[in-house]
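One chain comes next, on its own, written as structure tokens: the form predicted alone.
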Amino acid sequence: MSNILIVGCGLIGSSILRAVNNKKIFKNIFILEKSKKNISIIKKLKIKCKIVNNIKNISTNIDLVILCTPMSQYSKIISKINKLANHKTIVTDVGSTKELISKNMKRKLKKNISWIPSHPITGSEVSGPQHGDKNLFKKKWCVLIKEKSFNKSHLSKLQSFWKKLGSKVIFMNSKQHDIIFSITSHLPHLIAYNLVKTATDFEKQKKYNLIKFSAGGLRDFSRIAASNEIMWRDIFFNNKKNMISAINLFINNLNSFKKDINLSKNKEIINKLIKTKKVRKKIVLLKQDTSKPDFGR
């Protein structure tokens, strides 16, 4: 593959266009961004690749075009991709959800065009070209959607891509993965948002300085909640039969936390803690995450 064009240089946007400049993968890398900010800061990169706010200033075959951009805003980009790709185009997605995605994207694309979904498990809760990183990628999994009817060559050709940029490649239909990040990325950043906005509501009603004693939990849970919210919109309401599933879950377990508390059922409690901690082993085991202690920055 000789030419990338990457849609959106936000953070996951800028960190593919760092990781392949890094990589030397494409002999040409494209940009289409229309806000006038990221095309400044993404220009202070001195990255050799040409941005455009605009499909048709491309004249040349495309290979690989990633979606960066927030999924509700797809729909306005396939049109311009439909003139733009042919039957050696891959055509491929950074997005949380894929099930209602791919069906849409499916009946949109050309029918000659490739569309394999990819999603890099990686990020964080800022955002910007600012903060884009050639190893952000490295040893993350990217979950790349497989299905019968794939071209089995840009299949191996997008596992390869991914797998350059230091990724650990694997792969799910589209429904087995929007059922796992439902409950584990999901749930928890909506956990996330409606605890900090419980916090709020608490310190109006009681007139209590909570913000300032945030230190542990609060802390934490702020730092999820402080991610885009155009983008955690449109997950929760293309992942929604899965979210409200999760949501439903979420309340029963907590219901019975709640049960427990209420009667001092002292044995129950301590069970149902002991068990949820053995989870915290199991993620630092699978070296997705680190064991040592984090007291507070």
Contents of the next structure:
2 protein chains.
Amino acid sequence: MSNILIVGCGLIGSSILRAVNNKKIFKNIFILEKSKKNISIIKKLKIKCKIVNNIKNISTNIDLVILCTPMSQYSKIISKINKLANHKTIVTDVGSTKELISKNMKRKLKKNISWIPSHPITGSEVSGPQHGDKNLFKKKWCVLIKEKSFNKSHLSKLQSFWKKLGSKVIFMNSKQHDIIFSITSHLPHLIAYNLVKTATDFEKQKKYNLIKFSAGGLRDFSRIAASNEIMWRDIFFNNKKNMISAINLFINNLNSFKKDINLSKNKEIINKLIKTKKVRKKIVLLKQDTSKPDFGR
Amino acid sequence: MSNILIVGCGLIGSSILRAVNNKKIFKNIFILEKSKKNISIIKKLKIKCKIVNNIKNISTNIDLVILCTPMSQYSKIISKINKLANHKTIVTDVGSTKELISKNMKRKLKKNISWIPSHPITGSEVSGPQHGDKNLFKKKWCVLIKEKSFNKSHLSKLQSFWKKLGSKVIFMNSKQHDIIFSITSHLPHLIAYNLVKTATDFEKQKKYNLIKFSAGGLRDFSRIAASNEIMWRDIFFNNKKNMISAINLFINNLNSFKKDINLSKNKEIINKLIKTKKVRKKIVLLKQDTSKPDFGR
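Having seen the form predicted alone, please provide the structure of the form predicted in complex with a further copy of the same chain.
Then the entire complex follows, led off by the chain already shown.
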């Protein structure tokens, strides 16, 4: 592959830009970006690339198109990609939900274009190209969606692309992907938003100044709840069915905790609290976090 | 004040030990600790102090007794403190709930002993004296419970003690304290436990290997849910009434989010997500966290 087009150059897009530049993976890097603020930040990186504000301005063949905009913007761009791409082009993305998006993309993209969704499991609560990092994908999972109809050689090219960026690639189907991440990522984010909302509602209602005492727990949730709202609205809406079952399971468990607390059920509550500690050990063992204690920052 | 007795020398107790030793606040430091493992760790610190396993073995007057055990153990120790303490003694603690505990302590402690509860807002998910730190209280809030009946000179002595450890002291009544921390600390911990429980239930139910993808959000909750189970059971049970209302408020808000997602209520959800971002800014402004982005560890 010699030419890449990065569509949308925020935190993830600009991290891909930095990484492909660092590893010299492509001859030509094209960037589609409309925000003047983002363009000026990208230019300061002094990376050899062509920034365009319209796909029409690209006259070369593109081997890899990678969509890094919020998912709600994909549909706007498909017709333009249809004009640019050919049977050699792989179109992928970095979005956090797969089933619905993939269905739409397959319907709207020209039949001869390879659509293979990706999902690098990385990021932060901040947005924008100023926070990009060439090592953002290093040692992180990247999920590739695999379907029988997909071009095997393209799938293997895309896999090798992510490996060059340092990712550990894993294959799933879109249904499986959306179920797994509804629990490990989408529900935790909704819960963080909901907890912060509950605290502010409470602050208003009781007229207490709560937030200044947030070091005791609320602080950590507020960080997660500071993530980009457009991105998260898109995720919640695109993974609606799984979100609803995850919320229901969560509320059932919370009601059971409430009952244990109300009736001072000692054994039941201790059992539950001990079991969650074991999960923590597993997470550290699987290198999803370090065991270093956190005393706040 | 010349003599201090630290009852229970885990994370908090051993941090107080390190801090009072460092600042040379007392002539004599006594420690009541029964765990052999903890005693051997404390001895390795080479701090001049007397470790006893029974209060009977202390023959000196104690000016400050500070309870650092789980709250469920306070009642076991009161009769012994009654024998040791006199009208000059201040008895305080570091527990996370105040109303119920304070009522019990006032009933059981001899009338001439000053009971003034403290709550330093600090700590970590780890336990044990090996994790103690002389700077644990530095620049952190310490809530002191203030009631009309309290001895003013003792209150001011206790305030000065925490200030010497670097804490910012703030006064509240116990009711106010328990309401505020039910939202900023107790509910967030319960929610973290509940989220991790939901993920493991889900993993069992669907037979998916979820935990290895926990970097997308679950990771951060699992850290909070790794905290000491005895301590948290005591907190949940001792702050029952406020916990139940906090849980109810949380579930109401979550049901409203569920409805927004189910009906794709764009404006409603964006509004909610933007508002929580503002809270984050306030938390950083109030120096409860730094604004440094977190990309995982």
